[in-house]
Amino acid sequence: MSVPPRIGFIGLGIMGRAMALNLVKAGFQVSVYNRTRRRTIEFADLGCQVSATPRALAKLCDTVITMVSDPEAMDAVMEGPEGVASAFAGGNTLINMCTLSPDYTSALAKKCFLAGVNFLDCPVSGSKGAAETAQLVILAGADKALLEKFSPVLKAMGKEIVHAGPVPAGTSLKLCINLIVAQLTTALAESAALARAQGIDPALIFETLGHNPALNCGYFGLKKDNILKQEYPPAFPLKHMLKDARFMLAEAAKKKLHLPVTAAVESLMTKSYNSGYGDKDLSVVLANLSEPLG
């Protein structure tokens, strides 16, 4: 793009922090807002402007990127007298990179259109490590010309952009991808639980997978330590995948489509969430599999 945008980044959690830092490293002028103020300190130390409210950030910048946890968090930064929407001005741009529902995303795009604001629906595939190394895959729902215009910004955070179509196609594709991630995780957890129940070392599962190129999935390697050590530091918190699974099931129900395996995965994740594991990595479902039936 001929004139680099002034970027305002909202949401400095596990993913957002790394993504915003990569924008800074790429040389973009970045300002930040986060509900928890302490997470902005390192950005202030890097020379970034820290805004007190989402509205103040949006007034300062021509492009706002959101990476928050869920629709409620999105409402909190978008709505009200101190929200981003109150500062919307024609010609500005909003890029949402968190996973919302397709209906919410479509409504947000309409709000932007009526305000004369460009909107890109750009959730990401990849977790903490990919975010830190700018190796995310960006799933884009947007006008093709608009997407091309903002590709330098997006490519500062990810290695590839998949153009899924118009809004909310990026979000719709993200739900399809996360369905696979959720089922891969529970399959691995169930396999380890079955191995232990039979007196087999679960490490043998990973050894076998490593010898079989058809089954040797890089994602399994990312979860190996979680499964074998039964420790679950969050790369992708369970509560976020549970939210996404519920979006998947809601979308399927609207289309009269039954997703029986996803429904079972959602039930297991709900059990883990109710056990107090929401902030742990989604591989924590293994902990509930070791509990006795009933």
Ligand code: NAP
Contents of the next structure:
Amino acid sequence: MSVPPRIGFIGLGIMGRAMALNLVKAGFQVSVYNRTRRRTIEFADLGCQVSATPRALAKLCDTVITMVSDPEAMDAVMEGPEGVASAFAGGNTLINMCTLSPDYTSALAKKCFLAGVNFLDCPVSGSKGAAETAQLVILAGADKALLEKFSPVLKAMGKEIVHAGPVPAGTSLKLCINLIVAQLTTALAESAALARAQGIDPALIFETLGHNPALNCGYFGLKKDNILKQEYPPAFPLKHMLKDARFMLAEAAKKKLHLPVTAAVESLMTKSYNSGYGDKDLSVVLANLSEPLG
Ligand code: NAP
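Other form of same protein, the form predicted together with the ligand, not the form predicted alone:
Everything in the complex follows now, all chains and molecules, and the chain you saw is the first one.
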């Protein structure tokens, strides 16, 4: 990339904060917008420009990256008189990195195309720790040449880019990956519940898995403390995985495909969400069934 982009980053939550900090560390010129202004203070302290609206941010920058929670949040930052789309200028670029549905992503790509704006569909695999250490795996749905052009920006936030195909292939692949994550997390929580019910220390589950190379999955280590201590500080909030599970089921329904285990996990996550655990880590999924939260 001959001229470095002027990047506008929207959404400084668990993931976006760490990703934007890594762009700053990599030397990019970064401006930020976040709905809750307090989260921008550390960026102002680092010399980043803080914009009062998504439109003001998009006016300042040629490349906008979005990392907000869901389609409703995307609508809030993209649409209306203060939205990014109101400042779209031909030749500019939008890179979406949050997890949306394939349909939403395709519609967004079309809107960009009509405005002469480049669009990259780039959700990420990896949680808070991987975001902090720039070890995310970026799942890209994009034109190959465009992806190559922006790979220095993406590589400042992640270690690998998997090119899944054109838009919305990055998002479609992301849903396949999160299907596994949702089920693995529920399996761990359910296994721990069965261990406790039998008077077995759930720590022995993790010890056993660790001794077996075929079952020694790095993800288990990430959720071990939550499951053993029955404390669920959010790395990946349950409400976001519930959104993703609903996207998976909607995609499957369109193709007349049954995903029975995902459907069961979605229903468990819905119960957990309705019990008020949406902002806790996804590993809380069975807490309302097995034990009261401390
Ligand atoms: P988060 O901590 O909940 O942050 C959400 C961000 O979206 C915040 O900046 C929030 O602003 C903003 N937002 C929410 N509603 C908004 C609205 N109506 N208008 C404007 N801004 C709004 O979420 P996260 O964990 O970083 O996840 C972000 C995305 O990445 C999600 O799509 C998630 O599924 C995906 N993802 C998460 C993980 C993970 O492990 N956490 C991993 C991979 C992918 P405020 O600060 O004002 O609330």
